[in-house]
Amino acid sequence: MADLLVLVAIGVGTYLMRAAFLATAGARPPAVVTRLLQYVGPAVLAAIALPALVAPHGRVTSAETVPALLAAVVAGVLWRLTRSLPLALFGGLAAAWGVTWLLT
């Protein structure tokens, strides 16, 4: 019974959140909110990507974490230097493979 109540509460909450956006569709958010909304995308991306870098298979071990972190650093540096996304991705992939080969 408690599970059913939780599901109903989640359903009602979801409906109310969506209805609130529909009801205020014409209104403009305050300036502070508008200024802060530009940081939501990068924050969500970081929240999704960081656990995959720090604990790729659900646990933090040097054999799994070091290649992922090094690949991210190499890809970031290559992208900053060349502005070429394919080069950055393949460079990070090569770094991850190389470090994994060295550690195993």
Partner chain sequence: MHTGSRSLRAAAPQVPLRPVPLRPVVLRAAADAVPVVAAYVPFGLTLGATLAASGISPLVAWSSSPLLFGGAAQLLAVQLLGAGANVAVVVLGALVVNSRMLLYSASLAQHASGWSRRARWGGAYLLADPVYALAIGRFTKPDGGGDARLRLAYYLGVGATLWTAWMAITASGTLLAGVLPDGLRLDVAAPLTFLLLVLPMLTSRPAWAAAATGGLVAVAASGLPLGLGLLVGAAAGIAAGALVGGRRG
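Now that the form predicted on its own has been shown, please provide the structure of the form predicted in complex with its partner chain.
Just this one chain is shown here; partners and other molecules are left out.
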């Protein structure tokens, strides 16, 4: 029950952030806010992605880290070449799968 309340609180907060400028269409955020906001996406998403790629399950092991990093490189290259999200994602997953299969 307490868990549900926490999720509801996050949900309400998230909704208010989504509605902040959209609901008052026309109101522009202050310049300082806009300037900082453009770095939130790259900073936050990289801060989630990189630790999970370097140390899957919280540990650096060759059996886990190598496939994950290779998947990231393959996905990055495929995305640059094709700009296709599904192609890059499944290409990266296939690389991780292939290396895991080779290593075990």
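For the two forms, the rigid core is made up of the largest set of C-alpha atoms that agree within 1.5 Å on superposition. Numbering follows the first chain given and starts at 1. Because the structure is predicted, anything quoted here is derived from the model rather than measured.
Residue displacement note: residue 59 has its CA displaced by under 2 Å between the two forms (rigid core superposed). After superposition on the rigid core, the Cα atom of residue 80 is displaced by less than 2 Å between the two forms. Superposition on the rigid core between the two forms places the CA atom of residue 37 2 Å or more away from its counterpart. For residue 17, the Cα deviation between the two forms after core superposition amounts to 13.7 Å.
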